[in-house]
Amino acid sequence: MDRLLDSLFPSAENIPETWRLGAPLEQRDYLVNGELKRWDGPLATVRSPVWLKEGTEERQVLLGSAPLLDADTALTALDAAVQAYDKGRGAWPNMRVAERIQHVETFLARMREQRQAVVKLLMWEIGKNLKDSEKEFDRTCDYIVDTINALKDLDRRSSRFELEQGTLGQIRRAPLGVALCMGPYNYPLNETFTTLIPALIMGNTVVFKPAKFGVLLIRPLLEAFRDSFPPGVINVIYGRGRETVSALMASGKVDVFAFIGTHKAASDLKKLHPRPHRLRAALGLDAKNPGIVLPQVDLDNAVEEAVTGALSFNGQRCTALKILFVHEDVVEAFLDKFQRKLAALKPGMPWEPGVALTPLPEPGKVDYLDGLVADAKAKGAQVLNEGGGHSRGSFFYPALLYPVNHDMRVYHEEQFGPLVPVVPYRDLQTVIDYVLDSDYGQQLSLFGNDPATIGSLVDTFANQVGRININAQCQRGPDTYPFNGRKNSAEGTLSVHDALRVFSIRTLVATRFQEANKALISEIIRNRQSSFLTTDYIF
């Protein structure tokens, strides 16, 4: 392990030319009201999780800097969004659906031109490997296409009139107002755009604040945002959330709050809004997803899914398997197979072929994980895998902890990193009680092949979590499926289909079914005197 860690970080000349960095990027631009503004105030230093060898030492790479906007500057972005929405009378919320789609398609074409620049920054800023960085970019583009198609389908179904009990009506979806969109650092592009794009395409105006890590990778897209949408429709700000976002929420001018992060942060921000009953929220929050391995099980599949589920992107996913419950009859064989699979995962730099384990972007994360391991060991657990828990700089080699019990911090806390706690159990009720008593309810995974047991557990857990995975790891996709959670894990449901509804409201135009009214409606539609009342069919 010492030799591995000694050779982990490269020297600058050993980096492939395609992925080498130039000079640090001093970003002072932010987007307000269709203009790239220059910030002349303080900047936040942006460092990479990657360290480089310089002689006999290793130094963390300085990527650049980003604006630390103050509250007053952030409020100018909010005011631009408020003005563009204009209490629902603005050009964007009143634009025909087909025209808004054209703006989003223009943006998508411009975004695709920046693929390599964004992928490179994904690797350098958050340590995501090349394959997953490319996948995140491409999946985000696919999500935009799927959103456009879903809106076309929704609009087609809304283009007809309905007649009920003598009342003629047309039901269409209308925007909610000004949306504040904030994404997480582990998926700073994809998870952010799963709220940002639906909010825009439904006619809302948006203030967007990038994640705390992965902040520079939005810079290549600023011109695309500026050129693809009318002024004020999309505004991009930077800075510390406690200063900028707190001011936005306290203003009472935010109508929709889309946030992915911790439930504590979401609660604190929501409390700042002076009219919380008028605030629509779409929140993706904490999770402590358990994997439950039953005694009758395909052990090879369970191990394969558990290793990927627990350690993909170093376990830095809300959908990661955060704790494994393994029946005593199979736990020894499970742990043996798990260790062999874990040992085959390649550590290295994000651009290296086949790399699965990379440095961690969050400052202080290695120390936090060290603390969880020390606590578990002090209370009876062991690190089973060779080298588990060893670290160098921002890199932490995964630790398989066993046996874990309820007295240990890692049993309760969401580690959000490469720690794999395994709890042995004999009585299945122990596992059931864990799920029932948990503050979190995003997903869980069941591994087993006994129909009676699996069927019973599905019924037990269906009202506890948002998704039950059978013989598969927890995950978000496919994006057409609902993504939500219970308890402290989420508010609202997101998917290609659901997100369009989250950021809009059904509005009904109705009239008595009488000749004069029919003639009036027909003339409005025929002469295209309303953008809302329409029978247009979008192909």
Ligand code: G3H
Contents of the next structure:
Amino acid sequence: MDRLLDSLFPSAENIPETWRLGAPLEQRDYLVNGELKRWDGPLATVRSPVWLKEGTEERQVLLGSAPLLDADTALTALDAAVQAYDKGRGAWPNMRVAERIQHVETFLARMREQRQAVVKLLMWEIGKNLKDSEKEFDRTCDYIVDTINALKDLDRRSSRFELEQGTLGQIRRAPLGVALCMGPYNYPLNETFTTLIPALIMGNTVVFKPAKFGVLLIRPLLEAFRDSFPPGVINVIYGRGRETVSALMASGKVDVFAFIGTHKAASDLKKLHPRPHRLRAALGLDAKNPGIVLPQVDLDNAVEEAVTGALSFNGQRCTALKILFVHEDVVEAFLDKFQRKLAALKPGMPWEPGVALTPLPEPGKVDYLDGLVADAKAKGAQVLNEGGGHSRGSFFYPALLYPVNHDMRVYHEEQFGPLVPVVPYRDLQTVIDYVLDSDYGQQLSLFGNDPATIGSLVDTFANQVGRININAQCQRGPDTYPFNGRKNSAEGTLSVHDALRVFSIRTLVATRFQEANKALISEIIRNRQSSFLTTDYIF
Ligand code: G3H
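Target state, the form predicted together with the named molecule; input state, the form predicted alone:
The next block holds the full complex; its first chain is the one shown before.
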């Protein structure tokens, strides 16, 4: 392990040409009211999870800096969004859907041009491997395309009138107002855009604050945002949440709060809003998804899924399997196979081919994981895999912890990192109780092939979590499926289709089905005197 760690971080000249960095990027731009403004105040230092060898030393790479806007400056972005929305009278919220779609298509074309730049920064800023960074970028573009198609579909269905009990009506989805969109550092592009794009396309105006890591990678998109949307429709701010976002929420001018992060931060921010009943929230929060391995099981498949479920992107996914309950009859074989698979995962730098384990972006994370391991060990667990828990700088080699029990911190805390706690069980009720008593309710995985047991567990858990995965790891995709959670894990449901609904409200125009009214409505439509009352069909 020592040899592995010694050779983990490269020297600058060993980085492939394509992925080398230039000088540190001093990023001072932010976007307000269609203008890229320059911030002359303090900056936050942006460091990479990657360290480089310099002679006999290893040093963390300095990537650059990003603006630390103050509350007043953040509020100018909010004011721009408020003004562009103009109490629902602005050009954007009143624009025909087909035109709004064109703006988003323009943005998408410009965004695609920045693929290489964004992918490179994804690797350097959050340590995501090349394959997954490319996947994140491409998946986000696909999400935008799917959103456009879903909106066309929705609009086509809204383009017809309905007649119910003598009342003629047209129902369309209208925007809600000003949306504040904030994403997480593990998917700084994808997760942010899965709220940002639906918010925009439905006619809301937006203030977007990038995640705490994965900040610089938004820079290549600022011009695309500026040029693709009318002024004030999308505003991009930077800075500490405490300083900036708190002020926005306390102003009471945010109508929709889209946030992916911890439930504590979400609750604290929501509480600042003076009129909570006027705030709609779409939240993706903490999770501690269990994987439950039953005694009758295809063990190879269970292990395969559990390894990627627990360790892809070093376990830094909200959907990661964060605790494994394995039946005593199969636990020995499970642990043995798990260790072999784990040993085959390649540690290295994000751009290296086939790399699976990479350095972690959060300062202090290695110490936190060390603390969880020490606590578990003190209470009777062992690290089973060779080198498990060894670390160097920002890199932490995954630790398979066994046997884990209720008294250990890792049994309860969301580790969000490369720690795999395995709890042996004999009585399935103990596992059921874990799920029932958990503060989280995002997803779980069941591994087994006995129909009676799986059938009954599906019923037991259907009211506990948002998704039950059978013989498969937990995951968000495909993005057309609902993504949500119960308890402290989420508020609202996202999917391509659901997000359009989250960021809008159904509005009905109704009249009695009488000759004069029919003639009136027909005239409005024929003369194109309304963009709401229209039978236009988007192709
Ligand atoms: O971090 C949470 C993400 O939504 C998980 O998405 O399951 O596709 O990795 P994923």
